[in-house]
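Only one chain is given next, in structure tokens, and it is the form predicted on its own.
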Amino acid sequence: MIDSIKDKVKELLDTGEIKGFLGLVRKNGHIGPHLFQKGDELVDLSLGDNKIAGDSRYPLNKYLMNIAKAYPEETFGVLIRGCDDRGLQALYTWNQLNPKKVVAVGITCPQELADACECLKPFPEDITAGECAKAGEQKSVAAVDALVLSERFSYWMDEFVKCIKCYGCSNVCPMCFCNECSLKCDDLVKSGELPPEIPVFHHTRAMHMVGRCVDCGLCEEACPSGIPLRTLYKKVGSIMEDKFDFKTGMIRGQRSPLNKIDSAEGKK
């Protein structure tokens, strides 16, 4: 698979189609993000292990935007898997990213991946290499919907109290992109208080993550207290599904719900 890959990003980079690639790099016993830029580089592109979820997942797609940011005017290639291609629809519909400045090589998650993100697709619209892998079961949110009221406020009040502040599973998102945090908001989450108060912190996040959460799970992995924010945010995710027939990322150009532009003053 990694020899399709890199024979796709050196045409890419040779015929000039994009001034860089953002993957992944081995070095030094050690996986990591790097922009690519020219073909000979390629020989330390890495897709990572893959074998269980968080070995080598990155968010690229949040350090592209930064990229593109500071060089609006170049096309970049990036790689994704299932979840990154939903946070680029995503980004591009919060005007974040603009499409026609990103190529997109894809590759698809192993089932070992796809069963431990329980991902309902664990691949990219458009596959570069490897062979689809079918949907993970859904467990994590059906275990904590079969507890009764009572138990699910303490299970969810027990694992908030584990909290630390550490702002990991913010900085890490891939759609995380406000100028102003509302985490960081002294009137909400009080800053400089430790441990947080409970369990305001996450409900806030996880309020503001509503329509643009894609289910990477890259919180869940950053977290050193080991809270369960996948489950939490499958959760959300479900309701939006239920309430609004809507699946952040899944259908090219769909808006969230909370995404709408005014069509009278052109503005969202």
The other form holds:
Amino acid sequence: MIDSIKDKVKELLDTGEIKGFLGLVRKNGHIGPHLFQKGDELVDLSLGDNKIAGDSRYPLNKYLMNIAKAYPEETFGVLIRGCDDRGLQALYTWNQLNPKKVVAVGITCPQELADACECLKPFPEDITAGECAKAGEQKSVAAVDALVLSERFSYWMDEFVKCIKCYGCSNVCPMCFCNECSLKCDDLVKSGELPPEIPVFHHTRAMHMVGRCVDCGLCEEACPSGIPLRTLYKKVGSIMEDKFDFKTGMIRGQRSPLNKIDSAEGKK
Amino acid sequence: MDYRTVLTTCTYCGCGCNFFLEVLDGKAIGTIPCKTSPVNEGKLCIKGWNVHEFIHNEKRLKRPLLRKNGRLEEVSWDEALDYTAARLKEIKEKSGPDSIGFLTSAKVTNEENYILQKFARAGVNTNNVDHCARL
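Having seen the form predicted on its own, I'd like the form predicted together with its partner chain now, please.
So here's everything in the complex, that chain up top.
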């Protein structure tokens, strides 16, 4: 799979279609994000699999936004999986990236990763390399939903109390792009107070994930306290699906119901 | 255009978390915790997550300061080192080596800490060496 990705990226760089390719590199014994600007660098390209499949994924879309803001006229390539593709589509609808300036190079996730992520679509819409895995079985939300209300409440409170307020969930999130963050608003979340007030802190973030979360799971991977954030945001996503028939980033060009206020579509 | 991710170690405490500094055209714009680091496995505390912010901070000290006539003034490294060496010698001669103590830091490398304790013990002849992580 990696060779066809290298060939594709080399072609994009050689023809000048893209100024650079934001992917992953294996360097100094570690896997990390890298902007490939020359074909010969591709020898060290990585797809983010270190010990197990997909254990070294990074929010490349987030870094792409930083680069694109500084160089809005240039076109960049980016390595995407299914979740990153959903992220890209959502970011386009929120005008955070210009689809004309992004060339996505898509890879699929293996079944073991799709299952671990309980991913609904473990492949991007346009696939450069790889075979499509089946959607992962949805278990985590159902397991928590099966608890009676008081137990469910205790479950979440016991998880939230572990928070060390590192803001990692928000810092790593490819969909956290607001200039003003509610989690840093003193009226909602008192600065300097540790642990943060629960469940307000986590609910504030969960509310802001409505119609935004693309279920990449990077927040949960970044959480030093192991709070099952992905389960929380999966629940948020399932409510959006039930009530609005909306799944973030799944349908190209489809805007979130919360992103339609000013549009003709929203006024209807 | 120059976009780099530079692997480095957090300077805030002695844990040694690894991250990439996201550097765009020579300016550090972000911190990316390293997922393959056995120390922090892609996680960071709030200080680590914001470590890129102090690099370009205006308040950051870049030159030594020496108090002259009650006010801190920027001086050259030579002047600062000459002054410190002269005062340390003077204090040692007048009050003995144990009148001097050295506090070192978790924010520097193991090797720098080694040098400071060596200087304290072999240079100044005191065992008064301690470390901010023990405070």
